Amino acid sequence: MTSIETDVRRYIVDKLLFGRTDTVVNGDTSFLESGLIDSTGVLELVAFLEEQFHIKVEDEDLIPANLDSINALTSFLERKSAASVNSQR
């Protein structure tokens, strides 16, 4: 498990599951379909991502393919981090 995935999982348990550890969230569990997140939750998630990972989530990034599961978030953050490093070169 990557550091990114660990941080994302911790956020999901703390904020979306309110610390409950009896609910299993697999890497591909859809936050929307499972009812874990609503529109306000998405905004809070974006704020967490921007603060924790020092990225800017653009409007065009706000799609389920980027934000709707732990695996999607991890991949999105890895791409954003790589793009940030490449743009600084």
Contents of the next structure:
Amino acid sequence: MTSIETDVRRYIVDKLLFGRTDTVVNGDTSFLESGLIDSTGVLELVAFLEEQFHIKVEDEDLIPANLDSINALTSFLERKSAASVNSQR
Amino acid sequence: MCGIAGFVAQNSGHCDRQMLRRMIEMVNYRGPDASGIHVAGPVGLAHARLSIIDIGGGHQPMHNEDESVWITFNGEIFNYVELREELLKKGHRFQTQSDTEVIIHLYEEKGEDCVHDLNGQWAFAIWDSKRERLFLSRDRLGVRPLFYATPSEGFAFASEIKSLLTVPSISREIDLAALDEIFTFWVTVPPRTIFKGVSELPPGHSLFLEQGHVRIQPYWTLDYNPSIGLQREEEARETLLELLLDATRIRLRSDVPVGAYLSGGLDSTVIAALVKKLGTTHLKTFSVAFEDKEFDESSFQNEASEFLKTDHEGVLCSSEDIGRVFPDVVWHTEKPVLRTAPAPLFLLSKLVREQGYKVVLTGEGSDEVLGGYDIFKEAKIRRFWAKYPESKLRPILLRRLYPYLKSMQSQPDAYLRAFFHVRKDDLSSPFFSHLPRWDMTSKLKMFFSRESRELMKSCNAMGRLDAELPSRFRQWDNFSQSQYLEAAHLLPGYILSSQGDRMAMAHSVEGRFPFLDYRVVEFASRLSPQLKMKVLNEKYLLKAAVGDLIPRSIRHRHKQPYRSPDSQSFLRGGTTGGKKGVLHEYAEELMSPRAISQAGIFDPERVSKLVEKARAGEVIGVKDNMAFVGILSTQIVVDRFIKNFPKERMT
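Next up, the form predicted together with the partner chain. The previous block was the form predicted on its own.
Now the complete complex, all chains and molecules, led by this one.
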């Protein structure tokens, strides 16, 4: 497990599942479909990403394809940090 | 306006006067002006009076000439003047000028059918000694509360549950099935209440106790038969205005001054405008302003007050205030709530009372009756979209919803679509309009302890509600169906009680609701949905009917539902600079793993993670906020009503 994935998982278990262990969240479980995220919860997720990973989530990034599962988030974050490393060069 | 209580002993027992006194003293804020008890053998009636009509003569319990009929009555019969005249013509002789006595004579004349003639808001009990029968009645829409219980030694009733809980043989135990309903619908479906041994008489129902046998039957039900369409708009506009004027006129009947709430929204502004139109020169209006600009509507309140030339008084409400009064608020709601919104109304009624007023007119009911709620609009858009699910343009309409919700507006399109997405089976559900709300609320059940969830497994809140739907429900159009769900359940179970009667009466203030005059309600049920919500313009006919009686800006402003700060109200010291805040002392205590485990309802680990999140100021979403307020208020109910229930009224 990458450290990004570990951080994301910890956030999900602590802040969205409130520690419950009876719900299995697989890499591709949809947060929306499983009800983990409510109608306003995505903003909370974005706040976490920006603070934890020091990135800026742009408006055009706000799509389920980037944010709606652990796998989607992990690869989104990897792309983001690669882009930010590139832009610093 | 008052508090009532009573007891009928079984098996040739006697009614214990002391017990009855404890029952009525428990709610003496409902009627601090006088109290009375009548006991005759097995039967006892008690009354706490807030004197509004016939200050000198209206003492209760009251009886007829030969003392064979006794009544204890909470509420107002607004058409008592007309009813009295008719009864006088029929030969009845009156001792007082009160509306209470009118009910007695009308009962003598018509028996239990008397309720059909009453225009008002009431909960009363009549003891008919000749028939040895107790008759309880509650108004059509549930403005006034009425609860009962059947312990082994008899039958008990009261305006509030806390009176019943003073009866030693009535157990104080949380009904998990009721919690399951509250964490779905926000309310319980009557007769169920949050306490196992206590029932609620549903609005529009009568209860008879005869020879130890209880019989309950409806005398009025909501029905929808929309026959007045757009082509008759002008006539409908005139009729609605006339009806509202008359509904307001008879609600000004009082021997003490009548004020009005003015929220800055359409409905209360309409009511204040109607009062002025009826010729009242001096009108005192009251409102809540919020420190937090996200919730504050004071600019509209001031505008309405200036336009209508009212004498306006406001109370500024901070998050701190809400947190501070919340335990007392829950003592009055007598049930868990998922929002803090009752708290500012508690502070508002305090202001009203301090200003020397005990009666206010208010705008509740308009959204249910005339089609104002966002949930109606939301359902309309979802249905429209579901016809062509692949449409790219239709879901854009979702942006038109909730413009006042900061967090909703900044939400990406794709998320809005995913949240309001119509699932395949939804369209055929009788609860189509309410499914997103109820599904989201149900998610909070994850906080229940494993034991609670095990015991709740057999609960099926929606199934039970489905079984309670009126037989004609499925013949109604979609709009009427959603109106019914609001008017039959959320209105009496939350708006008129937790935000209404209980908050006002906590400070001995009576609310009066012109939009809930049954003539208005019955007329509105004949209006076509297009007249209520024209395309996406809510309360269309009401706005057209009142026209320039109210400021144009208020007529055209986007509806902003009344809300208040939720979980942040319980934080002290703020969370600036990454520093964690601390909750109010009582909240820290009641939400602690020890208190949560002791009460046994919720899971201590999950709650502590939620509390952690709240302390960090990270409880942002609607769901987390509802969870926090719902859990805290449930813990307060357990603490105040079960663990530390006072044997007698606290002074």
